[in-house]
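In the form predicted in complex with the RNA, a lone chain appears below as C-alpha cells.
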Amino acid sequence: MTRHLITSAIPYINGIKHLGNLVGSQLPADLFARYQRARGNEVLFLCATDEHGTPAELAAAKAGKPVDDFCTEMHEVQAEIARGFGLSFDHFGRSSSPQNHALTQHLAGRLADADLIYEVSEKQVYSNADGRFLPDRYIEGTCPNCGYDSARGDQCENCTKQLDPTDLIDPRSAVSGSTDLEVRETKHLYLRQSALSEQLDTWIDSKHDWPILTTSIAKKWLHDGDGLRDRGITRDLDWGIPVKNGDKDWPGMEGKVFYVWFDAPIEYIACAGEWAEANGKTDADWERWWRTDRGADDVRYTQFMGKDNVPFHTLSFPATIIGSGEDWKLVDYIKSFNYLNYDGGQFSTSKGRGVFMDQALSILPADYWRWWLLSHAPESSDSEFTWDNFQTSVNKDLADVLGNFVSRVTKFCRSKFGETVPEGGEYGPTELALIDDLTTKIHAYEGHMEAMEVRKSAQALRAIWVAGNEYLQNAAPWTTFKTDPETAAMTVRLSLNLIRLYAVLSAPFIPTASQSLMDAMHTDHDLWPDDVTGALEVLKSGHEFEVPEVTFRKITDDERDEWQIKFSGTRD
C-alpha cells in the first residue's frame, strides 16, 4: 500500500472558478485521489481557498464587504460548489488559517536564520486616493510606445511592450482612475532562491518523468539570463499573514505582510493542520504526511496545477521547504496543464466569459462536466469547449454507451425473470473471451489511472462500457431466450454483474452515477476488481436489485442552442 499525498492548486477567492479552472487542477486531483482510494490507498488530499493579496482586497471593496467577512464568505461559495461536482477533499482550507499563519511566519524566520532572505529598498507607485501602494498591473496610462490609452504599467496590451510604471504617460490608478500618485520608497523582504538555484537544478534533473510542460518551464527561470533571480516576499497590504521571524516582531516590517504567493503554498502543510484540528487529530497524525523525520518517508506527494502556477511549484516554494532545513516532504510529481478555452476564446474570470461553477451545476449533473473535462482535459495543449462538441460526447459515451447499457440490461431482465438476478445457466466461450477483454482493457484503464494520463484513462473506460454492450450483441439473449432460457439467465446475471463492475470502475469520473447504479443494484460492494471473474459473482441469483430511472438523459439540441446563447455574453 502506498500513501498519497494530493493537492490541487488553491483556487483564488475573488469569485467562483470556472471551467477552466476546475479542469486544470481541482477536477484531474479528485480523479487521482478517488482512484486511488478505490485502490485501497491511503490518501490525503487537501485544497483551499487562496485568500490574500490585492484582487482580494479589492473585490471585497467592490462588494462592500470587510475583506475578511468577505473571505470567509467567499470560502463557503467555493466549498459548497466544490461538494456539488463531487469534490473530494479531505480537506478544504483557508490560507488565512492561524495554522497557515503560524507555518509562514516560522517558515520565513527559518529562512532568516540561514541567511536566505534580506532586504530592499525600493520604489514603488502609491495612490494617495486609494490609500495603497499599486501593484503595476494596476496603473493604467498611455502607453509611450504606440500610444495606446490603457496600457497597463507592466506591458501594454495593445503593443506587448514591457514597460515600467514610471514611463507610462499620464499615469492612474486602475483601481479608482485617481491621477494622485507618487513614486515612495518602501522596505521589502527579499527570498534568496539564487543561493539555491542549483539544489534545485539537480533536483529538477532527477525527475525524469515530469511533464516537459513542467520541467521545461522551470529550466527556463533557472537558466535564463543571470539565473534564478531572487523574489519579493512581502507587501504593503492590510490584509495577508504578517510579516513575522517565528512569533516575533519583525523589525523595519511593520505594518507589512507576506506576499501571497509566498504564503499560499504553505497552505498546503497548513491544510493538513487544519483537517488535524478539523478532525480531532493530533499534530503527528498531520506530520507523518509532511515530515520525512515523522514518518513522511513513504509517502508520494503528487501536485495538480495550471500551468501558470509552475514556477512557484517548482521553485519558489521548493525554495522555501529546502531553505528551511527542515524536513518537509518535497514534491514527487507536478501533473500540469494547459489552458481550456472556450468557443473560440479564453476563458475569463475577470472578464466573466465561459461557463462559471455554479452555472454549470445549475443545468446539468455534476458528473456530465466531469467526464467531458477530463475526458478532454488539455493535457498536451490548450483544448477548448464547445457547446456542440459538450452534447455529442456526453450524449454519446454517458447516454447510449453507458447508460443505455444498463437500461437494456436491466429492462429486458425485469421483463423476462423479473427484478431478481436470474439463476442458471454456465459461462461458455463468449463469456470466456469477454473476462479475458475486460481484464486487458482494465489494467490499460488501471496504467493509464497511475500515470495521470487522464484522456487515455477516459478512453480506456469507454472501451470497458464498449465492451459491454458488444458481448450483449454476442450473447443476444433476447433470441436465447425463446430456445434455452437458462443460457439467457446466465447472460442477464453476467451483465447485472457488469453493472455493478462498470459502477465501481466509474467512480473516479463520475462518481454521483456510480453511486446511483450501485443503489439500483442494492449493493455497497465496491472493492476493486482485481479479479474479473470473481467480481462478476458478486451479485448472486436472486438478488433483487431495481431497474434505474435515466442514469444520463440526453442533451437536446434545443438545450444546446439555449445554452450557446445564454453563455455567450459575459456575466454580471
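Residue numbers count along the first chain shown, from 1. Here the structure is a predicted model, which means the values were calculated and not measured. C-alpha atoms forming the largest set that superposes within 1.5 Å between two forms make up the rigid core. What changes on going to the form predicted alone:
Here Asp136 counts as shifted, since its C-alpha moves by at least 2 Å between these two forms after the core is aligned. For Pro171, the Cα coordinates differ by 2 angstroms or more between these two forms after the core has been superposed.
Now show me the form predicted alone; what you just gave was the form predicted in complex with the RNA.
Excluded here are partners and other molecules; the one chain stands alone.
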C-alpha cells in the first residue's frame, strides 16, 4: 500500500470560482485521490481557502462586511460548493487558521536564522486616490514583454513573466483605476531565493517524470535574464499573518503582514494540522505525512495546479522548505494545467465571465460537469468550453453509451426475468473474448490514471463502456430469448455484473452516478477489479436489483441555446 499526500492549489476567498479554476486544480486532484483510495492506498487529500491579502480586503469592503466575517462566510460557501461537486477533501482548511499563523512565523524565523531573509528599504507604489500602498498584484498596466494590457505588477498572467510594478507601461490602480500614483519609501523583508537557485535547479532536474509544462515554466524563471530573483515576503496591509520571528516581534516590521504568496503554500502543511485537530488526532498523525524525520519518507506527494501557480510551487515554496533546514516533505510530482477558455474568450473571476461553480450546479448535476471537464482537461494545451461541445459529449458519452447500456439491460431483465439476476448457462467464446478485452482495457485505464493522464484516462474509461455496449448489441438477448432463453439469461447476468463493474471503475470520474448504480444493484461490493472474471460474478443468480432512474438524461437543443444566451454576458 502506498501513501499518497495530495494537495490542490488553494482558491482565493474573494468569490465563487469558475469552471476553469475547478478543472485546473481541484477536480483532477479529486480524480486522483478517489482512484488511489479505490486501489486500497492511504490518501490524505487537502485543500483550503486562500484568505489573506488585498483580494480578501477588497471583496469584504465591497460586501460591506469585516474581512474576518467575510472570509468565514465565504469559506463555508466554497466548502458547500466543493461538496456539491463531490470533491472528497479529507480536510478543507483556511489559510487564516492559528496553525498557519504559527507555522508561517516559525518558518520565517528559521529562514532568518539561516541568513536567507534580509531587510530592504524600497520604493513602493502608493495610490493617492485609494489612500494606501498598492500590493504588486493591484497595480495593472501593459506588460513590457508581451504587450498584454492587463498585466499585474507581480506577474503577467498572459506570458507568466515575473514583473515589478515599475516595469509596467501606463500603470494604474486595480482598486480604483486611478493613475494618480506615486512612489514612497517603505521597508520590507525579502527571501534570498537567489542563494538557493542551484539547489532548486538540481532538484528540478531530478524530476524526470514532471510534465514539460511544469519544468519549462520553472526553468524559465530560473534562467531568464539575471536568473531567479529574491522576492519580498511582507506587505503594508492590515489583514494577514503578522510579521514575527517565530513567536517574537520583528523589529522594524511592526504593523506589517507576510505577503500572501509566502503564507498560502505553507497552509498545505498547516491544513494537515487542522485536519488532525478536527478529527481528534495528535501532532504525530499529521507529521507522519509531512516530516521525513517522523515517517513521511514513504509518502508520495502530488500537487495539482494551473500553470500560473507553477513558479510559486516549483521555486518559492520549495525555497522556503529547503531554506528552513528542517525535514519537511518536498513535492514529488506537480501536475500542471493550461487554461480552459470559455466560448471564444477567457473565463475570468474578476470580470465575471463564464460559468461559475454554483451556476453550473443550479442547472445540471455535478457528474455532467465532472465528466466534460475531466475528459477535456487542458493538459497539453489550452482547451475551450463551448455549449455545443458540452451537449455533444454529455449526450454521446454519458447518455448514449453508459446510460443507455444500464437502461437496456435492467429493463429487459425486468420484462423477461424479473428484478433478480437470472442464472443462465456458462460463458461462451464471445464472453471469454469480452473478458480478455476488458482486462486489457482496464489495465490501460489504470496506467493512464497512475500517470495522471486525465484525458487519456477518460478515453480509456469510455472504451470500457463501449465494449459492454458492443457485446450487448451483438449478443442481442432480446432476440436470443425467443429460441435460447438460457443463453439470453447468461448474457443478462453478465451485463448486470458489468453495471456494477462500471460503477466501481467510473467512481473517480462520476461518483454520484456510480453510487446510484451501486444502490440500484443492491450491492456495496466496491473492490477494484484486479480479476475481471471474478468481478463479473459478484452478483449471483437470484440477487435482487431495481431498475434505476435515468442515469444520464440528454441535453436538449433548447436548453443548450438557452444556457448559451444566459451565460454569454458577465456575472452580476
